[in-house]
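Only one chain is shown below, in structure tokens, and it's the form predicted alone.
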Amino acid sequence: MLHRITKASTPRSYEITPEPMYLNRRQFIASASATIGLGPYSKALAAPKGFQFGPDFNTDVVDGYEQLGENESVTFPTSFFSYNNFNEFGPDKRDPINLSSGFISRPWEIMIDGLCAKPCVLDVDDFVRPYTFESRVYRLRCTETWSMVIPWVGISLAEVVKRFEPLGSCKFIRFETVMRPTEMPNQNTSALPWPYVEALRLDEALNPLSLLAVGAYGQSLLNQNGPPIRLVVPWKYGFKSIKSIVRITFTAEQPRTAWNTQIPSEYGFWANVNPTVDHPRWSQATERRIGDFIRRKTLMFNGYLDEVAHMYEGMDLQKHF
């Protein structure tokens, strides 16, 4: 039997430059050096017009939230479309693009139930049609110490919550991913308690930053990115950004969520980006932005301190991680 000895200098899988980015490095360098800031993707991709969401669905996209530092730029699109966490297809970052070709995201229904005045089941097009699509450029931070900057297209989660009128007893909102083992091979394993479930406290869902994304880089989400609709909560770690949502439930009790149920010692319910709380197997103090070659300090609440810190006043953020 052969035993592999891992040296301290051996990079972790999440620190290795994704193959598509390496193969397209000249294109990436050219685009990155063309301008400082968001580069050539700034308006063409961050605020597309006439965004096509679904069949016979056409809407303009308005400029939304965008607050990046001088040394930040939008992640090269190839990385976003090829380097993903989507556990239903497998644990490797390349499993989603390699194994999702058979995933069917149309037709698609979303159930709204629980402690709300207007429970219903809606086709996804009818679900999103009342809202204005916005372009929002957000950082996305993974617990595995890598991050991206992505120009999302989506709708305000707060507006969705208000539409279905949560009752006074509602304290949390639970989200559930579709369960299709024939199309999502990792659902045939015990890797996680399927279907994938995530949740937010009601005030978190009502925060203006919370987004239900239907696209990125000026187009609808591809199979590997969680179509037709997914959650984006930019001040929390990426595992809160549940994909391919089929159910939204208003509830009084804190729901049991996928990673918090599977490994509670490593993944807390709150999942707020906090550089002072280490993951048991690595430090969260720094991160590598995909496309960069130098690590940077992790920002408290992923850089959204002013927008969200008030929601956690009085909480022990070392305990409620």
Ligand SMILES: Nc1nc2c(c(=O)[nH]1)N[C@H]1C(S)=C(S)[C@@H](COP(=O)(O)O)O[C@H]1N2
The other form holds:
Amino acid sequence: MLHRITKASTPRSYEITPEPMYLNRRQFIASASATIGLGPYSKALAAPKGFQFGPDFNTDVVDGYEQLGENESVTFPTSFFSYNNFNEFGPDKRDPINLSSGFISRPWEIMIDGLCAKPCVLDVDDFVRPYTFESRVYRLRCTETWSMVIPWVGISLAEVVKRFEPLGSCKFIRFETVMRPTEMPNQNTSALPWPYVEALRLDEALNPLSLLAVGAYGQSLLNQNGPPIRLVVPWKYGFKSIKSIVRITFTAEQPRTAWNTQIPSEYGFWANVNPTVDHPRWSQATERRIGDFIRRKTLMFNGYLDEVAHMYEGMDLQKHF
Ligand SMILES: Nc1nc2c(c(=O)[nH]1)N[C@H]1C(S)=C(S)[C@@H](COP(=O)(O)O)O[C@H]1N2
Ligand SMILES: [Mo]
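Form predicted alone done; form predicted in complex with this ligand now:
Below, the chain from earlier opens the complete complex, with every other chain and molecule after it.
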């Protein structure tokens, strides 16, 4: 089914950008562009259509706008909150919003275990407490060939990984979603090998782009988006960005992951966005940005080539898809 935004109902506060906020953001972009040499002010200005930070987060840092092209803008929040993949609730795009109202994401414990010096169990609020929340605008590209541009709020995964001190033998980080069949109806089926698992190689987890998100559009994640904390890996297909994490494990071996285990020919472990490697049943060369009518070309590594290509030098990306 094609999803499109039809009538905008009464806009919520976070859909409106009052002039002061807009000016602040412009000023920020201008100064960021100047300090780190990110190109002309005018280009940065043209890229985003603004959003306002909502009531939950008052972040000072907005990062990622400079990586958007002139024909890209932040996705309308209604799409982000209503058009989702969260298979624990069901296979359809509307299942997560329609079937997740009974999902309880507080209190919430996260277990950190495996090959690290500081294994522990932490309440999510203690888990995030040492960090400053950052806002980062990232493209998210689903294997189904739709994409969005999302202003996340979260913490650097690299900082989290370093805090628990991985041992020299640690090569991968494994993430596990909560197992709660009473709240997540589709976990009572064998649609996927539950609980949902994803993993990154250690250097991928340490890449500055990798984010553990707690919010988006300035507000806490709603149930359909994987609260209270979920991964965001913007150069990989959306299924790597695992939701509602309860366990982070440091491992020597490459972990078995949910989609890769279920359908290995269609969903590789690496899952780097790559327009030259088609899904067995469809092309990955183009995508439809939600809100657009015309498809656009998919970019290598989802447009984050400069930040991530070095990690895959010498790797056959046709084979290791
Ligand atoms: N636990 C869990 N995480 C998941 C999924 C899922 O089914 N279960 N779906 C993935 C897929 S396929 C995508 S495209 C993104 C969608 O994230 P969003 O709904 O917040 O946009 O979540 C990913 N994370
Ligand atoms: Mo996806």
